[in-house]
Amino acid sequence: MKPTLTVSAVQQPCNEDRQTNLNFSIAKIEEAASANADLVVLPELHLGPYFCQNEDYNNFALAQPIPGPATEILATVAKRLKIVIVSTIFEKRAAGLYHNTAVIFDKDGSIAGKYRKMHIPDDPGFYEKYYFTPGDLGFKPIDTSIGKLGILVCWDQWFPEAARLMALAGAELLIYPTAIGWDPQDTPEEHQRQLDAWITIQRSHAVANGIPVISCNRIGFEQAPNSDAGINFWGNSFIAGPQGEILTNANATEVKLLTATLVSTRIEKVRQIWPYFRDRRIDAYQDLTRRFID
């Protein structure tokens, strides 16, 4: 990783049409570039409303190939501004085969790599298994001009195995584009418990692996089709350092460009004083590959 790295995350609403959302994202990327950011992260599936609230065959028309129209635009932006961009796109890989895919654009406008979301949820309001095939690219960091980026997407953030495998493969930064929110029918107490758990688990990935974390969520209420129900996306995006310390964050409702500076020597120092990789008992972890130990 560069000796110092300025990183940004865009917390934004995504409840408008594709062009409006894309224009908003690009405006925030330009703002990040004007602040000399090396990297900017956009929320999960930022091109449109979160369509997975129901199962509707017509939504497959939203998918795009990679490369495709959206990636061509973002590649041009990355090259013009000389900034690394992390975007997630509903990928049409082939007829009947779709993924939730993070695309990483390097500063020269090239696609540095892709990550296809590995853990796919299937819960009320989050019917992603209907749309997305689980990823098949593994937990492999993406080499870029600014370092090795460990990209994971939303539901992946709850799994310590995913973060660990990215770190073991050399990721110098963990990045979580996200679309997560509350059921408005839940109590305020339940809302707080869910939010606290979400922040805690991602900060713990920073601590356990000694590397910074960027968590980038959308905001705003998005009503489910043909229903009074919906999701209130809770924002609270943040950037944490290698000890899980919060460097910058947003609240549940604000549109905000989060920016922080990371220092590579500090990351190395944290790993020296907390040498988890040295003390891992790899000879005793075989059962981690089992579904359950009866």
Given for the second form:
2 protein chains.
Amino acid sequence: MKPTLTVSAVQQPCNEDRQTNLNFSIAKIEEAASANADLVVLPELHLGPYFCQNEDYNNFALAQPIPGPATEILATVAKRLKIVIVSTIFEKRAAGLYHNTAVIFDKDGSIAGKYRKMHIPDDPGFYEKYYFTPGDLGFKPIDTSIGKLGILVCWDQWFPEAARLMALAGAELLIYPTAIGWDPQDTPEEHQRQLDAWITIQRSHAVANGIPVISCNRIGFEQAPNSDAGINFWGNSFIAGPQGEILTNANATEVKLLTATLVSTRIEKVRQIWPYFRDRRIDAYQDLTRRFID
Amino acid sequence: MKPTLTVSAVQQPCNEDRQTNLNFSIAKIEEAASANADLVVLPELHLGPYFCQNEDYNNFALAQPIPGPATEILATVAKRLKIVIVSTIFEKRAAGLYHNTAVIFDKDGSIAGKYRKMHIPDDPGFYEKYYFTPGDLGFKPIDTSIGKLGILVCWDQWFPEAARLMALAGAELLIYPTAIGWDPQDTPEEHQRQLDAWITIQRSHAVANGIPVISCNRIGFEQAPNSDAGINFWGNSFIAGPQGEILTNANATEVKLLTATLVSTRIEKVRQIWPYFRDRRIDAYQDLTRRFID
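Please show me the structure of the same protein in the form predicted together with a further copy of the same chain, now that we have looked at it in the form predicted alone.
Entire complex below, previous chain first.
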């Protein structure tokens, strides 16, 4: 990792007008670059509304190959601004084979790597198992000119295994593009518990692995098609340091470019003080590959 | 697990006068029983001061067999009060073989099981690798009359693998007796980051596994022998529900009996809403048993 790394995340709404939406993202990337950011993260599937609120085969028309039209535009932006960009795209890999895929553009506009979302949710309002085949690229950090990036996507954030495997493979940063929100029918107390749990579990990955975490969520209410239901995307994007300490964050409704500066010597010192990798009981972890121990 | 379970933790100092100290613990257990608690947790190595601040072979004289004098007293208390007790003892297993061992007494006074601390720290002021052989009983929940208890001890709390393995083996509660505190020479900001990290990582185990967590720490400043150094044990014991939500907690200095009531139907509902066990990518977790992926 660079000795000093400036990282950004764009908390934004993701609207129906896909061109306006993308232009908005690009304006924020330009703002990040003006602030000398090395890296900028966009929310999960930022090109448009979160289409997984129902199962509709017409939505497969939204998917794109990688490389494809969206990655060509973002590659140009990365090269022009000399900034690393983390985008997430509904990937068409083959007929009948689609993924939820993060694409990492390096500062020269090349695609440094891809990560295909490994853990796929399926909840009322989040019908992702219909659209996305679980990733088959494993938990491999992406080598870039600024360091090794451990990209994980949304539902992955609830699985400590994913964060650990990225860290064991040398990730120097964990990055979570995400699209998560509240069911307006739940109580305010349940909303608070869910939000706190989401912040807590992601901060814990920083703690457990001694590495910074960037979490980038969208904002805004999106109505489900032909339904009274919808999701109120809860924002609260944040950047945490290697002890899980919040360096910067956003509230539930604001558009915000979050930026923080990470210093590699401090990160290494934290990992010397709390040397968890030294003490992992790898002789006793075999059952982590079991579904359950009946 | 019982449909409704009342659980307690005793946050207390652990003083030089071992008899007074144990009597204090027993008085608090009586108080818990009067409040109809099913279970009470004592801090790690509660029989006396935290002796691992230096390496002194005379300290091995503090160790006891299990069963032994301390477990006989606590067994009697458990039986008299019909309460499950979680104690942690410096176990003498054989000549030259010692462990940091949690002992779980059931309501009838029997020893329901033991857990030998698996992850052993070694930091300035926490020289545990000198005293304790790493546990060899694995991550096995203890079957009791009130449910399956996932007992883990202190340094274990930083390892998501330990919590996960207990949950996969059917633990219905995670319980962390602990002895952790501040180095007075660190800054207030560092103190806050460490405390927040400690709370965050333990709450995250509740979140990741959908089960309640009890964390029981000691309080008070303990001077290291023949030294200006010492540890200011930071208390902050807490009981969290299955979304990591804090049900009750203590501050850094108070003696407190913490008590909370857990409802099994709510816990099961949380695990239905957030079904992480359904989606774990056990086909891609093999490398969790590696030290590092070079």
